[in-house]
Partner chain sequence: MDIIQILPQLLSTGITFGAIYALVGLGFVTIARASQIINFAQGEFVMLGGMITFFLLNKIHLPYPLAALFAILIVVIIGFLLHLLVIYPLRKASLPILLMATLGASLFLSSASALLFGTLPKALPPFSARAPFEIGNISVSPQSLWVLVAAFLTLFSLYLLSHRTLLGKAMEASSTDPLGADLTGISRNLMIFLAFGVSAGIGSVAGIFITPIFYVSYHSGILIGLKGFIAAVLGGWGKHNGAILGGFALGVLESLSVAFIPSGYKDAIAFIVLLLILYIRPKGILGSPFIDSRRW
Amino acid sequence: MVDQVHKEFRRRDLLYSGALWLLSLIIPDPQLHYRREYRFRKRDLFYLLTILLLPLIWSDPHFHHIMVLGGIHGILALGLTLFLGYAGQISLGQAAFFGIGAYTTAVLTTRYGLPSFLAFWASALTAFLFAYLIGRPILKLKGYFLALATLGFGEIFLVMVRESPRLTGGVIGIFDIPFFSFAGFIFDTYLKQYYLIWGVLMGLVLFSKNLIRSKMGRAFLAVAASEDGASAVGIDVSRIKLGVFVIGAAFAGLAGSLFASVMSTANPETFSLNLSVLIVMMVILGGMGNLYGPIAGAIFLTYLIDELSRYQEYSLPIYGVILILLLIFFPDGIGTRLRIRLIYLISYWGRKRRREKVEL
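Can you show the single chain from that sequence in the form predicted in complex with its partner chain?
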């Protein structure tokens, strides 16, 4: 009797842990930052292989295009998740830094004939500098007012772009930006661009992973939890907030540069408030305080918008409704909520079976 119970328990345990292991590969870990040491986990290997092999298995150009856009959105979301998900500040001006990056690349490559590899770094630097100048006065604000101030910066950027046609081409924008090229190798097909963008994204993920485990990264969490508490333990709160804002902006600048050299156009419509809203949605749906979630959210929302664009004029109302529903039903991220739900269901199922055994 005892033996049987023991044996049964082991069998069930194996089943659960197998399911949980599979789950842990796919669904981002909400408690990533509680782990002490960072090692290259199996999960990372799984993601890496998926990203590397997916375009080869599924060689549909449209899918490649979606993934290229999704990767660019992923870089944007990664930059914002440091700011919103880790440091707990909100920004609706991320699209402006994206735009600054894109226009820097566009102007430098078309007007001054700079190689796109140099323009890539110049974009990040420009976005970084703008964020530094803007961030110093803005970041003393909190909550709604920070959101409003960053939104205002985004709108000012758009007006500036529209009103200086000599430099930025005004409303029409800049065309014929050369494709990204490095050492004579031109990234001109969707497949090549896919590897370029996801390569950059992987580098940035690695950077962010190290960053959030550094002293500065710990300070982000402290600032998010309580600014007074953080300053009480000797963290320079305004410096930390400025630091994370500037890093997020530099990420957005890199994404903008890649966007300009992949799509080979830059026009002001792309960098409107809607994009900022979209980026914040990616981070919220991905879950606060983890790195893979926002990237998954970016791919999901890019795919969703592409699917919805089929419905022509109905796409925007449907999109608005879906956004609100997602916010109502998954306020702390799809991955986090799903994972908690699934764990609960599995354990409930187990308990129910055990209860039935006892009753019999």
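Given the form predicted in complex with its partner chain above, produce the structure of the same protein in the form predicted alone.
There are no partners or other molecules in what follows, just the one chain.
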């Protein structure tokens, strides 16, 4: 009897400690507010107000749809920038985890009648587990060999999806996926989906900010600088690489679930290598050294692809020229440069206000 009670307490303590650990990553540490570099900044308020007011200023449904897709791509880019920008590793398999999340939601909601809210978290968990299983062997590789291994996983995923018509619908895919709903509220319009996806994205940004400020986040930077040096100071390099890999995969799983709910379909052609390369381009163009840059890159490339779709014959040459010019004139990423300009403008506005008060 006593042993059974002890086992129940151990299980309960494990659940409580896991929940508290997740909350510690999401909720900022109150001690950080006493440090100047971690205080809430004006640019964060500017970003938040822009996201809240943007769909109200531009009420075009097509613009809302582009921003919905941009937000989904932003989640993908945010997950990849933790692995590519902070941990210094290369992955071309983000589209596969994106597809795993989409198909998990599609199968659970259309065939088993699971609520989309539960399917949303199940998609993240499924992508997390797949990343853990393949990450243990392939993360022993480095550089281009790691990139090729993740690329191979993406191609294997596409073959399995196409050759499993009973489960995934084969080449045709799965249709009539229900919209995301929570507590009876259905996100069935582009405006509702905009606030849903950008709310999830802002939550993931907050999670990522606290993650990179933690001990694990500092280990990411150490591994990116030198794996041998990080190992020499006692960092378990394999565990750190696996940890950031599965976190990025879970982000992609969440994005895939949202994509399936928004588009009401899951088709294997969507999750090809082209998408993985596009996500890498979003991270590089946005800037790999910060969290906001890849989101800016995702919005820019999503909008650019939509605009160039009008010029079918010349879209690829124009797209290539624009990307080359951006890489030449914005080598650090458009997000990094825009962030510097925004900080300058906000600081200039603050200094101007102080001068006016002094003159009065």
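Quick caveat, the model's predicted, so the values are computed rather than measured. Whichever C-alpha set is largest while still superposing within 1.5 Å between the two forms counts as the rigid core. Positions refer to the first chain, counted from 1.
- Relative to the superposed core, L316 moves its CA by 3.2 Å between these two forms.
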